[in-house]
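Listed next as structure tokens is one chain, alone, in the form predicted alone.
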Amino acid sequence: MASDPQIKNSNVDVLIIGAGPAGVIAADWLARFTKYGVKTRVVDKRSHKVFTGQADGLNPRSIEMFQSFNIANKIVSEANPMNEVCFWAPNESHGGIERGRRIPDTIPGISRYVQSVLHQGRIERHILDDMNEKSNGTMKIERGVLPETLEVNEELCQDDNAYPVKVGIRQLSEEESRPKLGSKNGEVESGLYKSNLVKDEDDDVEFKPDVPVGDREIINAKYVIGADGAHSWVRRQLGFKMQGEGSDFVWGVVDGVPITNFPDIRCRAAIHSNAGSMMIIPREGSLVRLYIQLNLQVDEGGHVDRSLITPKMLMDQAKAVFHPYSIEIPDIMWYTGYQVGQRLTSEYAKNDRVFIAGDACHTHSPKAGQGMNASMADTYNLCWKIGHVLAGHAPRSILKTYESERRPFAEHLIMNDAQLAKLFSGKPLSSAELNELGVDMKDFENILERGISFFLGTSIEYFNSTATANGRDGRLSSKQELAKNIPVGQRFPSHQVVSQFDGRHYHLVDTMFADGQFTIVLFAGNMDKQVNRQRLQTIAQRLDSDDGVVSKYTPKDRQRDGVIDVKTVHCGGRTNIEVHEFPQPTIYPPGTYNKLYVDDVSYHAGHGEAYKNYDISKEDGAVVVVRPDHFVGLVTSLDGAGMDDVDKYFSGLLKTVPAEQRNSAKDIKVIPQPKV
């Protein structure tokens, strides 16, 4: 990249390219590290956020993620929860459709949240508001900015203080930065320009050379995140290839308020008919989204004539599928079309300096509602790691766990999606045709039901990772038998506990809002027994030591709980022990009231039965290490050997702070116990 003194040069820790779901989650995570001096910029070639169409499905895990950012209530209050899935198939006597089974849309008890639907633009708005708050107004989306060049200086990649990635950007005019729509039928907004019916090489066509060129800048970055969608510019610059296959299945999508006599219009409905297949997604307010299978031919190049996809064509097909029921959508708000295909990138990162995430890594059909959820989960996994590296807490080796954790998930997602897409698009078989090529409706219902746990996002397991102590490939082993229902490598399940201080009930995970910390949860057992009190005292002495894990990995200029937090959950009677009887200062830091909890009855919400639900012995207890993304890193014993395990776990993930620079418990003023 030639140096031009007329072009501005700037340095930044992280440059995020793309402000869709993956990009804004990345930004919101990194906003939490601005307190450590981490500087992040976000650029997006769109001149505005999403207004119509696009993704809308939220699985429970994504809402749990929002809750970790403390924005779930805002999003859930606007979203439409989906409670039921209804299956419809052809009636062999009259040829129309009839309802078969009904099942819950979310497995009862798997999460306190259910699958929900909300327009992507509103979701992004809440995330961006949080980013602005957490960065104290220092971060914003720089819109209408086009990246033009990207270079990685591999000689600098091993230098933690270097800026090895150069990205050239250009400020676009308003005209350049607004995508040209595939078509406009009356006042209906077409989403064809954002569908996968647009080829990669068409993606930059809207930026015409006769439009005046704006200011240019060279950004020197320590890290770059390409969250710029399925036609990712970043991916193409890196030479990464999308591997997989398309299909001949073409689907259309329509958003609007329907007038219909179909009884399940406010349920998620999977419809197979003799005229084709359809999925109904009830959205916020009275909106409904229809996914409609289209009878369109795919040419030899694997492409479809987009001009054929019109609102009339989509609604004619929808009416045929709905027979004998009727449907009209007087005001279609948005429509699009897409070709079913599953593809996965050949690589996720270049030199662990440039990463790609979201649709830039994996593409699949939207009917399982995984596009936005999987994209956000990618950067939710990645960015706490980048944050800790830039803050000086962790070595760069931790960044390798991004691909080792997220690629297996994407492979599983694509496998499941391919099976589901084939079943959705296949011809339904009558009872007399079950030996022919097509879809047995019972098989379709059973496969969808079995796949729900995965698509809910609550059963994802990070098994191939140094951040997961599961004993594989020579890694540290957990003592899973001590907390059978807290699976190592999966998200930490939440159950109700009660504050030792005021009796207020909380979900345990709500005491761990995402701020970058690891959390050591001490399940201290029954504190009514003196032997268990003494055991906790012994653990506390080790945690208070300058060689204990908290001091060992926390610099002096950080909050004592800024890198590793410690929570205690006991199961004796809350009123049988006083707060001042808990050991100070690491387990009970004076003046801090969010560290001590009890598995006991609350005044207003009953008993959470946390020990029972986690399958933890009230006598033996357990120690659980929860990562900043609320996945379980380690389960071990509440004793000296267990604390050795905790130290071994962190030694592979965090940088040891020199002894003279550690945050010492000795610097915390301990309040003497009262004489009573």
Given for the second form:
2 protein chains.
Amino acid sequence: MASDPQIKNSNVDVLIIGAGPAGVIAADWLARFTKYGVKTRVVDKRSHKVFTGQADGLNPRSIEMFQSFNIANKIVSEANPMNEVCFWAPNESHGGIERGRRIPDTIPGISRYVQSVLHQGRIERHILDDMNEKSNGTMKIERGVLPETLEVNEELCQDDNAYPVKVGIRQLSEEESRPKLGSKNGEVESGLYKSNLVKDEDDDVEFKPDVPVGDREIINAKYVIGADGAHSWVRRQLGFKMQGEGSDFVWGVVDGVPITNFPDIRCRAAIHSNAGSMMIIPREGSLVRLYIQLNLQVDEGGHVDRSLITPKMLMDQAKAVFHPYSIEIPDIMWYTGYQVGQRLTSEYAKNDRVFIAGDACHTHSPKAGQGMNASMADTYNLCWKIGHVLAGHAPRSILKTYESERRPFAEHLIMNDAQLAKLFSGKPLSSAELNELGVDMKDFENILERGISFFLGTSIEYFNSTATANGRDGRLSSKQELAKNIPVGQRFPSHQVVSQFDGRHYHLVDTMFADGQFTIVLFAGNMDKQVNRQRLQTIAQRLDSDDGVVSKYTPKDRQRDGVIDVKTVHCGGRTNIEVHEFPQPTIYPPGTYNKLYVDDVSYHAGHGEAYKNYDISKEDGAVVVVRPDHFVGLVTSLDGAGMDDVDKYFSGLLKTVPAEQRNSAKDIKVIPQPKV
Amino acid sequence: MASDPQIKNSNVDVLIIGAGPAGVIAADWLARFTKYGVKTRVVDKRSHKVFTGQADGLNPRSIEMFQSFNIANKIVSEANPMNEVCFWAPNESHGGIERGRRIPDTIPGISRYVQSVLHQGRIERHILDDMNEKSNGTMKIERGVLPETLEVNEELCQDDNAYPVKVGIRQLSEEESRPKLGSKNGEVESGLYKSNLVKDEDDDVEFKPDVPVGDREIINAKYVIGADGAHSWVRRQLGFKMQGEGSDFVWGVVDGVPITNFPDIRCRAAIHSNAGSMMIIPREGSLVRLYIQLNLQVDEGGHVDRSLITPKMLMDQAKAVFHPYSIEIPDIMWYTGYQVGQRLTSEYAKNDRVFIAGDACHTHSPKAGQGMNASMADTYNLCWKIGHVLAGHAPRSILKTYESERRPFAEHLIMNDAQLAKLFSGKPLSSAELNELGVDMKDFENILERGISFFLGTSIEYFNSTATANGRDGRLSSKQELAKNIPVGQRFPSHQVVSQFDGRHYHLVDTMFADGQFTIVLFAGNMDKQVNRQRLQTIAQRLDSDDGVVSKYTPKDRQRDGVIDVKTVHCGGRTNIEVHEFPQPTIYPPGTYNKLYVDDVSYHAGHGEAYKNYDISKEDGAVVVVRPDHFVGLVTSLDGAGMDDVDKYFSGLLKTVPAEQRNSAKDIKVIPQPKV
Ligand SMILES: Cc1cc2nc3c(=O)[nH]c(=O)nc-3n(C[C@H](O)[C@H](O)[C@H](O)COP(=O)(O)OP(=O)(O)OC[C@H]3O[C@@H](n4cnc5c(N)ncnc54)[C@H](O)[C@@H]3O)c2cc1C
Ligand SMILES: Cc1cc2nc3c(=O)[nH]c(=O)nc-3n(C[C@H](O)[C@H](O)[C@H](O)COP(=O)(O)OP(=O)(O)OC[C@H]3O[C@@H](n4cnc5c(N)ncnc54)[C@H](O)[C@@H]3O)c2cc1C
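Could the form predicted together with another copy of the chain be shown next, to go alongside the form predicted alone?
Below, the chain from earlier opens the complete complex, with every other chain and molecule after it.
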């Protein structure tokens, strides 16, 4: 087929297969590299995006990720933040449920965002709008497109200019790309056709030799990302195996507006009852989602008869759990059922040319609401790396850090999820039976509470990676003690600072929206002191030199802050220093107002106390390198040794630009101050 | 013409003439009444909306108004907030300018929004998008439409069902509706064609007898709003006169991205120099607007030769003022010139059927950035009243309060503006010459500082009005002492409260987006005490009765909270009371989660201390009636006498619904609590 001269043949830098959460984040990242000529295509076999049902849980870290793309506000304004988890357990005397503890759903202070819920379709919509904007309208999802063949030419894999991956695709007919089993059960929208309880109908859509040649195309890609979900076709082509355990717990899901006298219907409520377990997720508007444990047994790997799972069966079970409270959902919007199991792929990448991401790599219960979060975080990690390699800024070796960073996370996730799922599906209950039966209420709550910290996503740590200098790969160690609350390998925490130029207050990360660049944050210390001004001057000389990291890794035809951006946060009095007293041009490039900040009181939002919150000494200061995905790469000192560390950090990650092609500070015109 | 049977003849509830800031706010308000069958049309003689230049200053009150329409976030995220005003004056030794004081541009704590700047075209865009959504896509602006005739049939004016205003309109050709003098000066966009310095070219577009009949239409309207700007055609048809003073100060305006070494280019800078005065307004992106005092004299009412005002002439003057700093604007985006004068219309309304609003009523200098704010506030005040009259909820008499509320404001505005304009254009300067010359720097700064409080828009007070029970019209007095910081007649200040249902924190006004309804806020006091629960129960009985204000003023076919919404804010512990312990159904209508709030600590945003901030006793509580435009109508006591006041308040504003057509609390189904 590949040799049929009549079949259309095309080249592309990146081909993304699958436009679920993982695929659209990949696309949105790569859209930001279209400015460097990177070409990306996205195909999905379905003709329509998700409209109802599916994932809706967003953890604070995912919202921080949206923030880095500057789309958090749109999403937050539509989402329902969850504030409280209420635990319910059987009352010993009447046997119905009663409220136990309440705890905050997000640990206060850990992020400026909280656990929130928004329908997956809306989230994807906002990401796709951003992709469209950032790619200047050049990228769109090609729907109803089925990949049929995938070949990797291993000999070409070391050649940066080659297209080693060949993917044959076919345009499906409208009929083929619609879910065949139908997604309706009478009037009610059903998600069963996507559930792991039934055989994947799509496996039937296979290579058809007799379709018209015009519907086929061979795409030669430099990179392919398989973001094609739990049944991943890409994964199967590569021969990677899903490893791990299944489980015989079966859960049902129902979405709708309930009529109930249950008092915590607007809280996340974790209910253990004598009739089974349930989880309530309050959603946007007055919508609520119920996760309902079912009295159904399925063997590991087996399938159930989908006709068993009906809206009525799910609601009957919910009513039994709710006793003595009543609940009705007059119009069920969507329902599904699934079996809880934890599995992880044997490999993440083939020759660092074909990657899989999201549910294609890991599956687990939707209970802790991690599926969408974990899937988006995979490609958020991967795609700035691919972008920089394609833009010519980075060597292909950084692609190794995708698996080295994301696999440990997935292992951790699956372990936590297994524990939680077990607890959730265990049959508890009356406090009397506690220790005898498998599950202790206290245990349950404690594990959930500890789990929360992991599930919030803000404590994820990358190690064993050339891109995080936390010393665990023996390459480079940070001076973590200079900024104890900026842990290397974790996401850069944000605190409020004030613009030197206009006194406006900002969250520090809001000054560095993700556009591909690394950021060097110079915590320059107290500029009221001459000695600290002098120190910054010394750093500036190094940064302004043609061997400084900014010049060395930025080609002439890029914006000077396009690869490495330098921001300064000092902690003197804002009005004690004039902007022109900051070293020009690298630290204060003339006409640029987003490089200089101060940890000082603001007019309208108090004092951010950034130095205190980061635990940085106002005398010593610190230098922090923040990666394009807002993870901390390096913490070091504000002196020559520190600048050596910075050099060393980037030398492992970026490609040195030949001397004559460097972006030089000398090209920037500085307007002298008036002499009066 | 009106009798020509071939001319199309149509009826409409409201015809808005002019789609500038005043017109679009009018349209957006009335869009919210389409659900009650109210039909509104908007015509504008220009074929395109504003794209560059014109107003851009938004005061905090205008942003609060956008918040009430739930569009503040969109606008704020694009706008540039202004934080600091820097005063510059001549240095005695070198004669160039030097920085004096810095003050915050918005008084901290007065609003959660600050003075901000965003291009008028973007603001109008967001309002029009909202109009479209709220009218379910039924409303759009009809552009290139010129009104030619306007007649009011006074005999019909007392008849609620009549269409007493006849407006003849004509569809202009594309050529006619484009500004004839052109808006370009070489490559540069010029606003001179709209300036008061040159004769209004549009006055030439007049009644043409020989256009095809198909381009004409007679619109019979119940109400007409003339929002057609400073040269208002509607005002001229009604024979209202603009009264007040002109002035011979001429100012120029330039927009662009400057190259400069002036340190305060991102602050609002008020510069007095030996060469003249200037005001710097930092805008979105790196844009800056310069308001430049010109060395041009124009007689009162006279016009200047527009060829005198060129980009070069403006920049030469700016450079002279800036000495010893340098400034260049390589690409001027837009420029204009105008003459400062203060004028007010003799009347606001004809028979309470035709109203004028915005620049049609009042003109003043753009210096304090009030034009757009004041214009939008006019129709924001007017249109919920028209909406309620047309929906049948309110008698026509409430329309009188438009002029009685807005004229005193305009007088105040014009007085303040005259003072400011004089100070700004005065020739000051070196501190030595201070008292001899007309302007004292201290004076100037003090007046500006006092002016700020007025110009922020948050202290505007309506009195002499049936819609504000501050006793000045002798009708009804508030018990202001029960909530000292909720001044009757001013906008309802907002503080944080927490939802009883899910623990989420809200700004109180964010729980009551403007949809036409009045809101009764019951500050119910400390619900931990039985006596306070009992008191709320007594209030509830009255509200649940068929003679209570909610039932009495709400027809059966309206949502029960569509005319008067009741919210409760208590101050006991949130977890000390269950939701079903609040009186059902009026105070807690089952299935409704946006009525019950508590002044308690939140998980993520501290304690709002609403009672303390409003100065309401936690024992006594208070009742506050908030108007649809978020102005405070009444403050009274949480007892029978207070409820009598509430009755009395609404009796002057709303129409009593006949007993059998009332929306009754008895129709609401309450689910009983389980008995265990
Ligand atoms: C009922 C339910 C509730 C859930 N609730 C939550 C929750 O609350 N929170 C949460 O975070 N997660 C939840 N999840 C999990 C979540 O939906 C997934 O983890 C997440 O969608 C995975 O994203 P993904 O992009 O990896 O894969 P998917 O979302 O599965 O996207 C894969 C995409 O690839 C396409 N595709 C598949 N095969 C091919 C092929 N061969 N060729 C081309 N295209 C292909 C599909 O059409 C699809 O668009 C839930 C899942 C279910 C079923
Ligand atoms: C250079 C300049 C700078 C300014 N800067 C500021 C500022 O910083 N801040 C601020 O708040 N204000 C500023 N203003 C003032 C501000 O632009 C006006 O106050 C404001 O636009 C008035 O709003 P409006 O809706 O009443 O009238 P306009 O904005 O004038 O709108 C009137 C509309 O009616 C239409 N129209 C006119 N006549 C007819 C007719 N006969 N038939 C049909 N349609 C008609 C017009 O086409 C126009 O769309 C500035 C004005 C200028 C000129």
